[in-house]
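Quick heads-up: it's one chain on its own, the form predicted alone, in structure tokens.
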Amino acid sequence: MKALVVGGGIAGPAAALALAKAGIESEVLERRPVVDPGAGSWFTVAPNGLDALEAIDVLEAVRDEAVPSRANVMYGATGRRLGTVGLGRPLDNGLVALTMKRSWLAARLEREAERRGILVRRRAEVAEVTDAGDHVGATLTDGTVLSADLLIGADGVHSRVRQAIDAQAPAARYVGLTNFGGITRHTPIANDLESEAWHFIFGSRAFFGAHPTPAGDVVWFVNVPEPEITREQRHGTTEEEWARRLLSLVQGDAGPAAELISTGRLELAGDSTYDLGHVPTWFRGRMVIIGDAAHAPSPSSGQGASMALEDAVVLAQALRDHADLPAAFAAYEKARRERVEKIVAAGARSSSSKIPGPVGRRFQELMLRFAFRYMITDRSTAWINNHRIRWEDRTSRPELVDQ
């Protein structure tokens, strides 16, 4: 059996690695000529995502440049501490959540896939996918036609494969926040911040997050409530203009945001954020979708990459456990749908708390302080971060429905 995996990033190489462990050959189709490990901003992979990496034997290959993260510490615009929420139970080897560059993880997974003999075809942008009944095909923009026994859409929130499976599939939803990421090198603020923790500030006009590194740097991001940024705005605005605007949004808030922005540099600017909730059809015939193509939680959930990694492992298990594709795809969906849709919903609620409402920030701080004390706690989030997958476990065969 051979699979075509449409999309690189994190989900694509992870799926190929999981398939290889299940004894299935695959080819990854990556539209970019190269994945720049230094591009973009930082994010955190929770213990459940690290567990998925461990299940396919790649955790050791991706942890050497990451920063440990144990908790999220929340503050209001006034500087008042609102609460602390842990990032989940460590793995059995003691490893806690890891913060790293998203692009760095993608590049490392791609490199590991190639090291294990998996073909990663670069500059391979897919124009069309077709299911011929006895095989599935992908036509690239350069005219190349590739075929295999199954095709996995790991092509993100604006997935072409999702639309090929179901022309009526929902599109991604803009969550009302644009994202900016940066880094401030060798700053004394790194020593002032609690180590191995994200520091979140529910500011009066923007949401700010900062994380110190052992090297004395601070990585940070800003979520801005505003209309979706257009391509023209993004390309027509300089880094200095973006930085001045961000500084004006955080200037009146307590905490280190203003100094970190003014003394740092942007690595990601004008990134509109999306989520994708209920997608009715995850598979049809020989095609199936995983990760953000099937369910995209907002970045506020902190679970997008971890969900994709879990999907990759569970889909490979299902293909290993079931001889026919309909049964395998159905088993994968049965194992995943309820969990991921709950996480997407939780992420949507988290995003809404970042947007200033008419009641004002000070009243919101009282509400958030109550929420972080009684509602959003280590115990209430354990089902998300403490989820574990055992490669040896078998996926159950559900009753099949027409697809």
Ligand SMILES: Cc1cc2nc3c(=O)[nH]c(=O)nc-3n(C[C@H](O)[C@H](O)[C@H](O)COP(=O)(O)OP(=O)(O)OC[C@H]3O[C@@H](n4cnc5c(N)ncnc54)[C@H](O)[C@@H]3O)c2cc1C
The other form holds:
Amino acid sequence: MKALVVGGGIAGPAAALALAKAGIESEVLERRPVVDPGAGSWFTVAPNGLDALEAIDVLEAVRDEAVPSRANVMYGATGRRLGTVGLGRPLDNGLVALTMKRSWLAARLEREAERRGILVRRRAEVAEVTDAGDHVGATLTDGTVLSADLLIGADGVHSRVRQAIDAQAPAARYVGLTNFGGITRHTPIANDLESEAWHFIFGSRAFFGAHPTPAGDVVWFVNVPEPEITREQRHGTTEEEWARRLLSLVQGDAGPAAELISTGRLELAGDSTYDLGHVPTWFRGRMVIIGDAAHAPSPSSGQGASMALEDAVVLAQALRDHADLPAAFAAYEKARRERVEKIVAAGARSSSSKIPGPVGRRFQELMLRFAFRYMITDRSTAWINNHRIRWEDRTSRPELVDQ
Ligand SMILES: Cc1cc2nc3c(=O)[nH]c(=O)nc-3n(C[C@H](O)[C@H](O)[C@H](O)COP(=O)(O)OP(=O)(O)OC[C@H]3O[C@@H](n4cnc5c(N)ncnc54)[C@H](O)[C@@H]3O)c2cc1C
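Starting from the form predicted alone, produce the coordinates for the form predicted in complex with this ligand.
Next comes the full complex, and the chain you just saw is listed first.
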């Protein structure tokens, strides 16, 4: 059996690695010419995502430059501490959540896939996918036609494969926040911040996050509540203009945001953030979707990559356990749908808490203190971060419905 995997982000290479472990050949098709490990923003892979990496024996290959993260510490615009939420139970080897560059994880996964003999085609943009009944085909924009027994759409939140499976499939929803990310190198602020923690500030006009690194740097991001930024705006605004705007948004709020922005460098600017909740059809014939293509929690959930990694492992297990594709795809969906949709819903709530509401920030701070004491706690989030997958476990046989 051979699979074509569309997308060389997080889910794609992880799926190829998981398929290899299940004895299934695959090739990854990625439209970008190169995955630059230094590009873009930082993110955190929670223990459940690390566990998925461990299940396919790649954790060691991706962790060396990552920074440990134990908790999210929340503050209000006045500097008042609103609460602390842990990032889950460490793995059995003691490893806690890891913060790293998003593209760095993708680059490492691709490198590891290639090291294990998996073909990763770059500059391979899939223009069309077709299910011919006895095989599936992918046509690239340069005219190349590839075929295989199955096709996995790991092509992200604006997935083409999702649309090919179901022309009525929903599109991603803009969550009302644009994202900016940066780094401030060798700053004394790194020593003032609690180590191995994200510091989140519910500011009066924007949401700010900062994380110190052992090297004495601080990585940070700003979420700005505003209408979706257009491509023209993104390309027509200089880094200095963005930085000035961000500074004006955090001015007056307590905490290190203004100093970190004014002494740091932007690595990501004007990135619109999306989510994608209920996608009714995840598979049809020989095609299936995973990761953000099937369900994208907003970045505020801190779980998109971990969900993509869990999907990759469970899909490979299902293909290992079931002789026919419909049974395997249905087993994968059965194991995954409820969990990922609950996480998308939690991410949507988290995004909206970042947008100052009509009640005003002061009252909102009171509500947030209450929420972090009684509702959003280590205990209430354990089902998200402490989820574990054992590679040996068999996926159960689902009841099949006509697709
Ligand atoms: C700013 C930001 C912060 C985030 N923070 C976190 C966090 O802290 N923790 C967390 O777990 N998640 C976080 N996420 C979410 C996480 O990045 C995504 O959920 C994750 O990347 C999904 O992986 P994926 O492989 O499904 O999709 P992607 O990573 O989007 O990869 C899709 C790949 O498919 C390729 N592709 C698309 N179309 C085609 C085509 N037609 N042909 C060939 N290739 C194609 C793309 O080039 C891309 O490489 C964040 C997201 C953002 C935007």
